[in-house]
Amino acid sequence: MYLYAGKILRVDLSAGTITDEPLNRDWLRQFWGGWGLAAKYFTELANPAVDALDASTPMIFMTGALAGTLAPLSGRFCMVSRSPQTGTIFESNVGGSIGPELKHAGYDGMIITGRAAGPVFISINDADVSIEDAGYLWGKPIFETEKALKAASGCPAAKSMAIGPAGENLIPFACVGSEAYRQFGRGGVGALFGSKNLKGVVIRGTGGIRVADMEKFLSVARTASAENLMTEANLWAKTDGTPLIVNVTNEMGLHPTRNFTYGVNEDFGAIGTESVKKATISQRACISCPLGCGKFTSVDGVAVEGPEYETLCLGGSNCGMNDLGSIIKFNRTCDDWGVDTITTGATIAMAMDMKEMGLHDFGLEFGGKAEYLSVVEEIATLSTDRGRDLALGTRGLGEKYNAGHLAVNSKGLEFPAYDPRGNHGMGLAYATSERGACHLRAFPLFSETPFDHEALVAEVVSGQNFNGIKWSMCICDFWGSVNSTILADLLSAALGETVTSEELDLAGERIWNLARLFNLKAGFTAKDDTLPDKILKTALKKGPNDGSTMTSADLADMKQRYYTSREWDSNGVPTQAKRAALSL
């Protein structure tokens, strides 16, 4: 079988059983791999009425169709399940090389169900798979745990993923770390691990992947890399990385500052791209990636891979924090204890805003370093009253303290670092994302008409559909110029059969609608496609967009245009005709 290993690994932690089964080939040309194929398996296995943390809720890990080959930037690794943070279906993915390692071990994906009686980890060494005791690792942070997992595997080349105390304590925005500093970040994958008493997974694979025509495949891959990937459209990731976006969003006037109050950080230079460059000590790349965007920074002896843009803004500007050294410490602590930097930063910023508004004093204030840094561990360990409060995230914090008007999230997932009052398309993208506010589903940030609803709706729909297939191929987001024609050419050469761009575009739309149908069955409605009061009822301050708004009327107008464009009814439900056209 070309490209695919042909097997799915199943681990039932309640029964302690390990089996494998043939990959469902009937689904491949509809869902391909990664997000799409994992979503298909999940929707077939999961009960929409069951809570995310129920033992029966499956976690579906899936490699991309091109994973393990020399196709550039194709090595990300997807996980689909139900989010402990939002209750929706959600997808999260990680870079590095752990995905291809699983395929080299002989599995396209892995389905984990059940709950172990005590802490365990899963060990995969090619066909030798076992469930091992992890009692001695429980309570340890991620970096130490990953070293122990590698030691337990007996192979320094093994790849691992693990949770820290935040996952063990079921913090809804707990993440899973992999290969140090890389995370399944958003939506609470770490809490899913914790709910199953699963501390981690360590994988060693020594097999290979077959393609139909190696010479042709390598030629297509080299051409795509030289003529599309390694061009001006993408090289910013190699030279500057995402810290460059600090400068860009400030110039555009939609850089969230002080809990989404201002659109510019007047001191952004202290944490912008030039400051990060001065602190950079080395770079690293994921498997099959010539960009090598990962940058290690160090200030005052504290080092981290990052900080990436989202952390610089949500953990920096949005907290009134303009000290790069403090942001690096914040980043490292989040990574080690296992919490998502976006939600953690946004929740701390909201707590700071609550003090400034006189609603509650958590001992946190904009720009204050010491408490900003110490509260991260308190959140992960639930060791203090304020740690337990902030572990609720912005939605829970707002409900407890009657401060919902300061909470910036959609479907309970905190906003990424692009204020929609400076670009209404970002607002529509956040409101309609299947997993809550997300910039990885559609990204109309650079639209020349940031308030033209008709044009933005078309851009959001197109972006969501394409990202449906891109994340199913597990292609890194930093290949921003990749398109479905390039992906079809790579697949055609590898499979030895014709794959068209139209076929992939249709698959992307199918995957988006599949996720929508699950959320509808789980009880979500058009009312959940919304934005928070902080965005809909207050104007942005300072910068080029001073006074800009995105009102409820703006959102309602865009939603109806969006539903019509998608051939959904006025309640946001895909029509029977659309479902039939997509074979759903």
Second form
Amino acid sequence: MYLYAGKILRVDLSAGTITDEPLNRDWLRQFWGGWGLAAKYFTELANPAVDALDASTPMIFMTGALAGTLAPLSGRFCMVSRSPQTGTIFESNVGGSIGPELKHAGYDGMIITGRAAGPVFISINDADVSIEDAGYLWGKPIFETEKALKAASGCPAAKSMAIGPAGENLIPFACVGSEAYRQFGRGGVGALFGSKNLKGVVIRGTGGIRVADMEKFLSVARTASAENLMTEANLWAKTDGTPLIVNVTNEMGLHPTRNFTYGVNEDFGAIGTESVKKATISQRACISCPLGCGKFTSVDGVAVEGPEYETLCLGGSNCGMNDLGSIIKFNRTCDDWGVDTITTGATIAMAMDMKEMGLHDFGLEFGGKAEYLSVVEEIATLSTDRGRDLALGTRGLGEKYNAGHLAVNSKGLEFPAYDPRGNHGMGLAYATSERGACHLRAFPLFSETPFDHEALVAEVVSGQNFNGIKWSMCICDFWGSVNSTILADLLSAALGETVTSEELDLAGERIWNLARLFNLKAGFTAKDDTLPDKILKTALKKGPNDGSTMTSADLADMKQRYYTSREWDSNGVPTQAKRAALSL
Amino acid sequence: MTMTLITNPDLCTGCNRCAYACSARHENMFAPALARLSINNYPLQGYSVPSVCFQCKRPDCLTACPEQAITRGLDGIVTIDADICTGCGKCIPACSWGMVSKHPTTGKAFKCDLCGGDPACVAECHFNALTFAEWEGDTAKNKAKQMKFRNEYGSPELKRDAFGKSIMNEAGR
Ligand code: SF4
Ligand code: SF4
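Please give the corresponding structure for the form predicted in complex with its partner chain, as opposed to the form predicted alone shown earlier.
Next comes the full complex, and the chain you just saw is listed first.
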């Protein structure tokens, strides 16, 4: 079989069984791989009435159709399950190199169900797969665990992923770390591992991936790389990486600062791209990526790959923290103990805001370094009262302390670092994302008309549809100029069949609707497509958007236009006609 | 004039595009484990070290081969003639850097042949971590420095890893 390994690995941790099954080829031309194919497997297997942390909830890992080839930026690895944080269907993906390693081991994907009797890890060495005791690793942070997993595999070249104490403690925003500083960051994938007593997975794959016509495939990949990828639209990722966005969003005036109170951080220079450049000691790339956006930084002997933009903002500006060294420490601690930097930063910021508002004093205040740094481990290990409180995330914290008006999330997922009051399209993107507030579904940030609802709705719909197919190829977001024609050309050369951009576009829309249908079955309604009071009821302060709002009326107007444009009814349910057109 | 492949680990990002390009050229598939060079990746330290064949002037693999299947050409390229190779495997432990391996399907030994003088890996490295240059001056010095880190024992994979760690150590990482 070209491009695909042709097999899916199934591990049932309750029964302790390992089987493999042929990849379902009937689904390939509809869902392709990655997000799409994983969502298809998930919706076929999962019961929408069952909780995320139930043993029966399947976790579906899937490589992209182009993973493990010279198609640039194609190496991300996707997981679809249900999020313990939002309750929705949830796709999360990780960079680094572990996805292609699984494909080289002979599997396009992996389905994990059940709960082991005690802590285990899964070891994959090509066709040799086993479930191993991980009792000796339970309680250990991620870096040490990954080292031990590699030692256990006996292969220095093996790739791994693991949870830290946060995942073991089922914290709803626990991440899974892979190859040190890469994460399945959002949505609590780490807690899913923990609920299955799964400490980690180590993979070594030595097999090859074939394409129908190597010369043709290489020439298509090289042309796409030279003419579309390595161009001005994307080279910022190579020269600066995401820290550049600190400067950009401050200029635009929608840079979340002090728990989404201000749209600019007046001291952003201290944590912006020039400062990160000064601290950079080497450049890192995911597998098969010629951009290398990863900046490896070191301050006072503490090193990390990052901090990325989201961490610089949510763990920096939003916490009133303008000390790069402290943010690097925060980043490293989150990565090692296993919590998502976005939610952790946002929740700490909310606790700081609660103190400022006189609601509750957790000993955390904007800009205060020592407590900001020590609380991360307290959250991951649930070792103090405030650690247990903050482990609830912003929604839980708001409920417990009657502080919902300071909690900035949608469907329970904390906002990424773009304030919708400076661009209503981002608000619609957050409200309608299948996994809660997310910037990886539609990203109308650079719209010329950031308050023009009609134009923004069109941009959000097309962005979501295209990301449906892009995440099914597991193509990294930083190939911002990639399009479905390029993807179709790569697939055609690899498969030796004609693949059209139209069928890919349709697949993207199909995937978006499939996720929506699952959420509807799981009990979500149009009411859940919403934004928090802090955004809808207060105006942004300072900077170019001083006084800007995004009211309930704005959101309602956009939602109605959005549903109509999607051919969903006024309750946000896809019409029969739409479902039929998408073969759903 | 002898051209040689030289690496600069300080610039290597660990992207492995070189290894993909190598396996595409030699195996007609994407299989980094079968590439003739390999990248030792140390993500926690943010460092990667390419392992490449040094095309030694007095190759130990060549000396070890009882069949004279390995030769060193006037261009300095050390090649294995697969028609002569019997697959006995004596050359594999002979290399101190783990750069000769047994092919899983043919059973014969295989190693880097610099693509006959136009290395696919160099063309695919976007970070200048791999260069193909005349074997003299600074190039020769750098190469000699890396070649110090020899390992007599272990599988090729373990030798490459030990080599990578020594280089990383020396770089202070
Ligand atoms: S494996 Fe082949 S090349 Fe190596 S020593 Fe034996 S005969 Fe010579
Ligand atoms: S292509 Fe260059 S940067 Fe990438 S792994 Fe190979 S040597 Fe390193």
